[in-house]
Amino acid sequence: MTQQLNRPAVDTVEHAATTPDVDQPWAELGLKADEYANIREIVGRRPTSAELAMYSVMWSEHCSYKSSKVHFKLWGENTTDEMREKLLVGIGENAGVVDIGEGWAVTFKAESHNHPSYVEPYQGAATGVGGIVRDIMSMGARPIAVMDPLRFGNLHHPDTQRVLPGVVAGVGGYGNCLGLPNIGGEVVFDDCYQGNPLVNALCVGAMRTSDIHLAKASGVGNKVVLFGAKTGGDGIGGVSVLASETFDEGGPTKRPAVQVGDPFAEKVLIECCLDLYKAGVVDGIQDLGGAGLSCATSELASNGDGGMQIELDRVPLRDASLRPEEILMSESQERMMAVVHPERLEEFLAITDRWDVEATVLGEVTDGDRLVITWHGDVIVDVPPRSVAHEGPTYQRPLERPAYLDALQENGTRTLAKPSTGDALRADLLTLLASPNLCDKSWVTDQYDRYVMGNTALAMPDDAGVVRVDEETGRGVAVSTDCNGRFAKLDPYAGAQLALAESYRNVATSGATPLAVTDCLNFGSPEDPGVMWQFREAIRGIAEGCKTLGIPVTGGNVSFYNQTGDVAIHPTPVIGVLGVMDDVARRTPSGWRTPGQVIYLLGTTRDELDGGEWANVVHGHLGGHPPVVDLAAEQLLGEILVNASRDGLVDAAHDLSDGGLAIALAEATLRHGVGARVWLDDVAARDGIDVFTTLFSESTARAIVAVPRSEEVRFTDMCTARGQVHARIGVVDDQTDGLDVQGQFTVSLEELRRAHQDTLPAVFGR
């Protein structure tokens, strides 16, 4: 690319106007022929090399959402006025912001860094964390926690053993150095992710409602300031190009350098930004992430009320040999861009100087409608900023329900051999507990600092992460991320709603009232009509599900081209739900501690094994229909769990999802090493199923709770009054060594621990 761009010393606008027939590397930069022709029409000539670089990264799939944005209207169509009441900033900004009461606001968002993390696992994952943290910073908030939903290929594949340790070290290394607690996430293994691991990152930030900042450049004469790290050659084209194509058998046709992160520089940048906000010297702000300066300048100008003029040669460089195009495309980390009133510039620079953060005035807001960039006095970019940032291509990709789906859905679990004795049930429980998706993830999570800052109330392996926002009152938030790609493969509409329902349920089990949603939508190639049908169905499921639950989507991310050749990943719409609680001291953990407490099962169990972990682990089977979604039942269950937590009626709560009741009982027992006696015959008879199905079905809208005996009458009265299905199925018993499923089997704590804890260390070492 650099050789082809290296025609004159600098390709100026004047030179471009007089050389219309110069051959340009638009295809190598990821543009289609019609897109290149459109650019020429917009600028009224051939683009300069710098303009071509800007359009190529900003019109990439990752930056422009050109294949997905036609479906985003479903968000607005399904967001009611009532849902907007707590929504302070919605879709379109760097991150969504919601009002959590008492003058506090919380911003949160999920992003993907999938492709870079496959190429270079450590830096790909580390800079994914850094990027999402800067999105939160740019809203005016202090970042307070991170989460990492991760998906890898087969646990025993050699490449998984290359990718996973690097990704985990990158997430932990960057987040730990920032001093941010990692309070949750997922680690999922499936063969479909073998060539396309998914590294999603979520960050939560807190601020006063009066401190919100937006990405806009307004006010003629206001200065445009670049501050933070110097610009280098790392990540040129980076995620914006790398994340906009598939990996084929020969590797990517473009493999630009993955960005290199410096968490200590970002930590200083966080504190510097907070001081700038406190001083009131920032009119507008934008982080530099995907597409770097191309994105920051064009988006700030496009969101403002004028134009912008930039002197690109003023950008501080780590590599003096970088050409203008490379400076515009570089995705070097730990950089921000601010719009500052001239009268406040000296104060702004005094603050950056105090933090030893380099800051440079690059230009100013103008009264025109053009983004003009010069290089040593020569104009190299002269474009309408909206055409770069917001008016790129929009594709109506063909949609088609995949032909394989009928046969896949007809191939359910009814014919699979099922255990019929207590010993066989016991063996299946231990097999599932040791399986990659259900085993203990401490090998991963112990590499993360979960309690730094001192505000973490719950973290892995509890159902949701809970972090305090207000140290005086204890007000805080709970966050969970969830998605079962196997369910989404069977039915993307239902699968997306099941992800939403599980995340909603996990937040409620912690005692928090669900408030808002972010998403990270991971799919295959948008050029495949089957993938686009899956994508459309998933968005429809999330949007309609959120409307039913009454919680808005505040923002998110789309990651396409997660496929190798013509083999795509399972549709993986990861859903993050955030909830609020008045006092995190009253949060509900997922495991029981106190002997004598009564165990209740909330919800109804149906014969729903299709797509579940029992079929996956025991039979290697995927087929049939996912569990039925019942969002009204999820809402009712959520209300019961939140009210029970607030009123002190439950001491522990654990949702039922992957692996069903069997895994939930085992995990709640293992959490604090306290045993339980359980009886299931009555509840199985009530639901018209056998004990095996009671144990391993993955029916939704269910949870188990541990109720103090002194509160049992109040708890059951509340369930009865509200119509919540409930059944007394056991008792916490420290005299029971492990789990005693009466009339079926017993399994000791040591056996449960050994099965649960040995899987990952056996592969990656202790």
Partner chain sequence: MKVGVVTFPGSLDDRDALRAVRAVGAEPVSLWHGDADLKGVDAVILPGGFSYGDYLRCGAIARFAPVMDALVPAAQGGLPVLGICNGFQVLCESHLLPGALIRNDHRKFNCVDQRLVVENASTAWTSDFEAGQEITIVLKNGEGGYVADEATLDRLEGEGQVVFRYAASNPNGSYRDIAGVTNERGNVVGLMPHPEHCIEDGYGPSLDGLPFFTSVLRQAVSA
Contents of the next structure:
Amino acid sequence: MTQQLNRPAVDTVEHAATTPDVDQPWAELGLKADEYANIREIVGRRPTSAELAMYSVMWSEHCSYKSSKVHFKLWGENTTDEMREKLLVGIGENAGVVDIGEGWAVTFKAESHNHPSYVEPYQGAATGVGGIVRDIMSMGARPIAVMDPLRFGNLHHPDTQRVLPGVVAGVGGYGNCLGLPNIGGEVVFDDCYQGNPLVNALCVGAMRTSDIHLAKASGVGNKVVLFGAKTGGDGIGGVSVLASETFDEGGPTKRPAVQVGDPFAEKVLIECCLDLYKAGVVDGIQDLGGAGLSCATSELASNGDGGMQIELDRVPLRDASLRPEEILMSESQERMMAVVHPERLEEFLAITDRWDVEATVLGEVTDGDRLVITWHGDVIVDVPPRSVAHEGPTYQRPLERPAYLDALQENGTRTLAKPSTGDALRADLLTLLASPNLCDKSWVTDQYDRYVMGNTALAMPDDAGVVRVDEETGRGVAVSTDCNGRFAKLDPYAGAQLALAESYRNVATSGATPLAVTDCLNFGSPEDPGVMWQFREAIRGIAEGCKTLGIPVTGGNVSFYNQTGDVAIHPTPVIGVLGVMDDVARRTPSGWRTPGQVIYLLGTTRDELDGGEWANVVHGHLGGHPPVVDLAAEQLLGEILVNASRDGLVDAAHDLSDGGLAIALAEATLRHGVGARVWLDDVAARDGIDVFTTLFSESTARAIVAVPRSEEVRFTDMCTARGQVHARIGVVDDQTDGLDVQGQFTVSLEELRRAHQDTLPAVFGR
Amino acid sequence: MKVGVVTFPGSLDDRDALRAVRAVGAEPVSLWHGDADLKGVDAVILPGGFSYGDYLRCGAIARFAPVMDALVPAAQGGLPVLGICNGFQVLCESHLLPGALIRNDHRKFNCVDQRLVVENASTAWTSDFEAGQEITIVLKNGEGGYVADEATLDRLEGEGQVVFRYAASNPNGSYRDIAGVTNERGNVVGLMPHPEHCIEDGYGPSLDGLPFFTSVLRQAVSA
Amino acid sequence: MGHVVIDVMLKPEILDPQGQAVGGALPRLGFEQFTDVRQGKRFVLTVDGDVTDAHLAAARDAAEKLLSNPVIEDVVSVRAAGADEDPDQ
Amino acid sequence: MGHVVIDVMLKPEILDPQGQAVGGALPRLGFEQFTDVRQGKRFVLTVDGDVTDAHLAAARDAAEKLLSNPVIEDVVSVRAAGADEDPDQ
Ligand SMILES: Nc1ncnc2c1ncn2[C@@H]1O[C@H](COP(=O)(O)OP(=O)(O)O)[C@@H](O)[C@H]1O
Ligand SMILES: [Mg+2]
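What would you give as the form predicted together with its partner chain, now that the form predicted alone is on the page?
First the chain shown before, then all remaining chains and molecules of the complex.
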């Protein structure tokens, strides 16, 4: 009763219709004048404050992709029918779904949580993981693994000490508690990320092909159910300007600036959802992420065939002072929305009950074409749902190749001083091995549970994470994420393809056949024509590259405005490639352990040091042209590696990327502490380069493999028959302490280990 | 033989434990935290995970689940019970095992392939090991530091109730390198490392987890 | 609405990694005057109306049974929150 | 030896999963009278000799800088420990 009296008046549709001249804070909400005018036209009057809240958040860059959308047609244009064959659900849904055979489907997607993780590293990263996991759940899949591509500023900058440990603890704290193995990711340091760390999170889910669920509300009379955590004032900073307008004295209570995750609630929600799917009581489902109920209701309704009616006052609240506008926009975590047939409602609620998950019927699917939301009986929203969810503004932003690029590309590594003696090569190897980007990452990855679920066949520090999907047959998937932002800075088209190539190569190296791609495109401001040009080049690079490789992009995420002042981060199009393997027990690990096995170098090395780690670490240099992309060579190499795994021809394989052959040899040696003797003069002569270049060049489409002597002839015959360039460059040898690069230098295991392992603990402690 | 595995809200490794039971040829039985019934099982595993988020203290809330009302007297009566990680924490909170587990001394979650020494090979869950044997088992936790007062620690050592000790290095600051303990009778065993992740070739660092499950199987056969 | 405050600390003889970490960090920030740090837990329980003796007795009971583990922790105090401590202010 | 006690709680508007879990468990143990639970941290800092105003000022400073995360937490109180609170008793 008293509550009734204290409730301030709300801005109803009726009221809005009679008060056309009310001044509305559209600019504060991030809308442009023409966008506001457009909204007025759509609703045929001024919007209510609740409607304005919904449009403003759904038409934001983050939700509407208004700057990037026009370039997305490149995806479709570059996807052939053949590529579409394995694609069960494509771009546009919560996450893409691919067919991996034998009735199994896999869904995977990456998302960014960059800005929140800078503000509050632990919670930002934790809720980033939580969000992407719910995306995967909303496809009807059981999440089976997570990955975390991370980028930070300078390792030695004091703020990195604040951000990195918090982010890592947050990724671990949330993912570990959910019981999802973390099977890979990246840790990259570059000054360009100092004020804009990148926290991307990827989740993989699996399901039977028959169990795919889509986010749509159809079937008139079906119930709309909100379930999971209560709604609080999380993440509604912006919209509080609206709420305060209607507030009487005192104003709204404080709204939290950050969202706090509750992984336990999410774990229970996962199990609850899976039980709901199993029982077949869900007609449509949508996760609540960015834009909360605004997004869930408008997208569900817009993807369905009717309208929707919602009683907003039924939403269970954590904070009773929340206003309707705020409830619509709250980004409280660990919530889902389902569409349920009335006859199945009881069963639905029995399952949520069993898991102690709060579930509330908010309304139902109607036969109109309007999304109508009421607040204690008053209509506060009455809009066409498509106009909110899908018909936001799009911009063809100006693009222009940055003027600095010519000078940058002109300034290659040719003139840099290079080591010429064995001792100098050795010193550079150790320097690189200890450098922030190439050092051992176990300080980070040991904080992640890689074993939970018992299906992990490969994880860090191997080239790809590999998990079993089908326990009967061992069928499973391999995933890797990669991006070298320096390459993308030098040439965004090539840089994006290089990220794709590296990720593809990592997956193939583990023995899996690459099948599909997701991306997380981290860029500066789209209002900067130079950034927009980088963005368009990157998308074009990925789309055309995928077409060449014959694997489709299934979905992804765009994160703009990663810049400090007018300085943008390096363009960072993170690529995730997913591959399939009939039996993951046959995966190829990255380190050798059997003495006597022969080491082969696959692929050709060119003088390609521009943008690479040697130039970066030894000279602090960035300039020139990134390595040449050769996707045909990547495909051939991939086939060789996959066949070698299937036929048992190799016992270990490690791809060559950052730091080149030198680092790959050191890593393969360090993995199990078994040494190797290597000779490089012949292969250097073959490729017309010196030993230094052979060791440190970052030419693509290369890998090293360890071949059992009994398989050597079969292996080399296969390479010869298929035209794969290969050279016998060494032998695994437990009598050699560490690495012996003959005629150049030796370096002991202990020295390698110390260089590799001490870097992160020296900064962050034990 | 039937081995029950309890699922609490927030349990994570329950399915892995069921798989391990199946792998040695026993019949796995799922037990639900809310049931006050052990379904006639011959042994029980409390699996790893974060029951109730482990928010208060690990295992503190799970201890009061209805299923524990049935389990505690059964364990006191001799039913073989294995607590793995969070399960170990639940057993300590329930006072079925002495001591407690606190935050790792380095304050981070830690996932490593850990070397252990089997100190006591005569419990219900370790009879297929040899005393003094070194094994490698997955360790993964944030609150795995085993603590108890000096008198308790002395008593545990004296009575042979220390079942596993960390070898090579102590990963979490556990007093006296203790990784696992048993009750006086030897039927209740708790340890932080995860044997259920070490039972299949290709998945996990070793097969050193199998003897846990074959031990209890043999015990039931001979009982 | 009233509030009961319950303080729980690790027993002095039990290792306190968090307290130690704080203790190690303080001098690096220039705080040299603190010779030791221990970290414990503070619970605030809300009751309808004023805090009564019955509430306090129940809180004491809950503190012993659930909020602390007697093997490693002590319940340091259980008391009604002072007016200046109202968490809803 | 003296002791400074610092209490830190999550801001009221911030979700407190820990407190929620405790709040959910209490009724199952028969405690129905508590309508909400919030969990916070309690730090006890030891100083040589008695607690002075300078100690308290330093503790207040440390509480803001290190012991709390201003984005999500409030320092609820900083005070000298009462004689009955001596953690070394
Ligand atoms: N943030 C992270 N989370 C999980 N795994 C990581 C993370 N960073 C690096 N790794 C893992 O460490 C290993 C080495 O990383 P990296 O050198 O980037 O691999 P690659 O060069 O093969 O792409 C890989 O297995 C990678 O998945
Ligand atoms: Mg690799």
